[in-house]
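Only one chain is included here, represented as structure tokens and corresponding to the form predicted in complex with a further copy of the same chain.
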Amino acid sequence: MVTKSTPKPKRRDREKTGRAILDAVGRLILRDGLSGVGINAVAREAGADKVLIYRYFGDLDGLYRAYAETGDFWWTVEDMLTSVGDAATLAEALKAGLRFHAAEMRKRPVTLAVIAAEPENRTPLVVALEEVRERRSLDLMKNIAARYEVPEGADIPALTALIAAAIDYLLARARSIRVYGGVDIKTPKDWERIFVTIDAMIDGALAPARPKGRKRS
């Protein structure tokens, strides 16, 4: 037999195929990290021919851009505000806000995977996520300034940037290691412990008058 090979035709549905491709991107990021996302891998994972990726998204960067617009990669500022809105003091607002941030990040493993890849993988996807992060930070700072009185000498942007950076980095690392600097970072219970210290750090950074008294030895 010359084996006509029954090539099993496929229902033609541009929209469905496009979605399958974008879904495959997400699955690949999750499974193999952002560096595992390539034309061939995506086509294979999506069960679509790679030529369709080029037709629909232009090239790999176009795919990244399209995927960046697809997902729900961050909490929104509104969500943040409603989640923290009833805090009486700035300190309580920051504590609740950073807890909210950590909880929301843990719900978005794809975002964590992208963050993990950020430093070495400067694709449009990571650039897009960075832009969102910066815009959101500015928004949040404006809201904080409007709602709370900031103690003199307190540097709210530096404070939140430091703690958010630590949270994001440690959550991203927790995908592959269990301990960082002798501290467990894997389970929610571990993070309860960590947040006790974060709360104290926030209190310190907001302490109204740091006496600066130096003792000489």
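Can you switch from the form predicted in complex with a further copy of the same chain and show the form predicted alone instead?
Below: the lone chain, stripped of partners and molecules.
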């Protein structure tokens, strides 16, 4: 008599499933907005049992924190410092860093969707994303301060916060609107025009401070 063997249970690829769950969070934000992200919705979107979400991430807040930590949402400090490279002055470093920031934001439609919606959607997901963003920004400022002499009276965190906020807002707006205040904001050519003015603002705010220990020629 032929007996059917019991099929071996499929091994779950935890990394693959975890990635699918995190990717589902991003798709839900883009399609349904911040309020559309919940355990049941994520499980359906990922094609996974919601039990796995609890097993891998602990709870909904744990899922939010894990998503916030992924490189897909925000640049890493290491990548930002690489973009700055061996900039000779603080002004050059800020110019390079802000250009990198803008380029990275363009690659992240989910991030731009969150930026556009977060003032009116103070959800736990928004808070988790903000915590990561703030921590990385503070870490970056510490690295910059360690590398360069800061001119007396120059408030680098305030300067970069104002310019980065303007970049974020214009890029979020550019997802559906091509102009702001009579300035085109859609194309790379438009942004070259914007960065000419950003560069002038930085030059006006800073003296040519050099990396610590580097002598002027």
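Residue numbers count along the first chain shown, from 1. Everything numeric here is computed off the predicted structure, so don't read it as measured data. Think of the rigid core as the biggest set of C-alphas that the two forms share within 1.5 Å after superposition.
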**Asked** After a core superposition, would you say Asp190 shifts its C-alpha by at least 2 Å between the two forms?
**Response** no
Large Cα shift (2 Å or above) at Tyr180 between the two forms, core-fitted = no
Report task. Taking the rigid core as the superposition reference, indicate whether the CA of Asp23 shifts 2 angstroms or more between the two forms. Result -> yes
The CA shift of Leu34 between the two forms, rigid core aligned, in angstrom, is 3.2
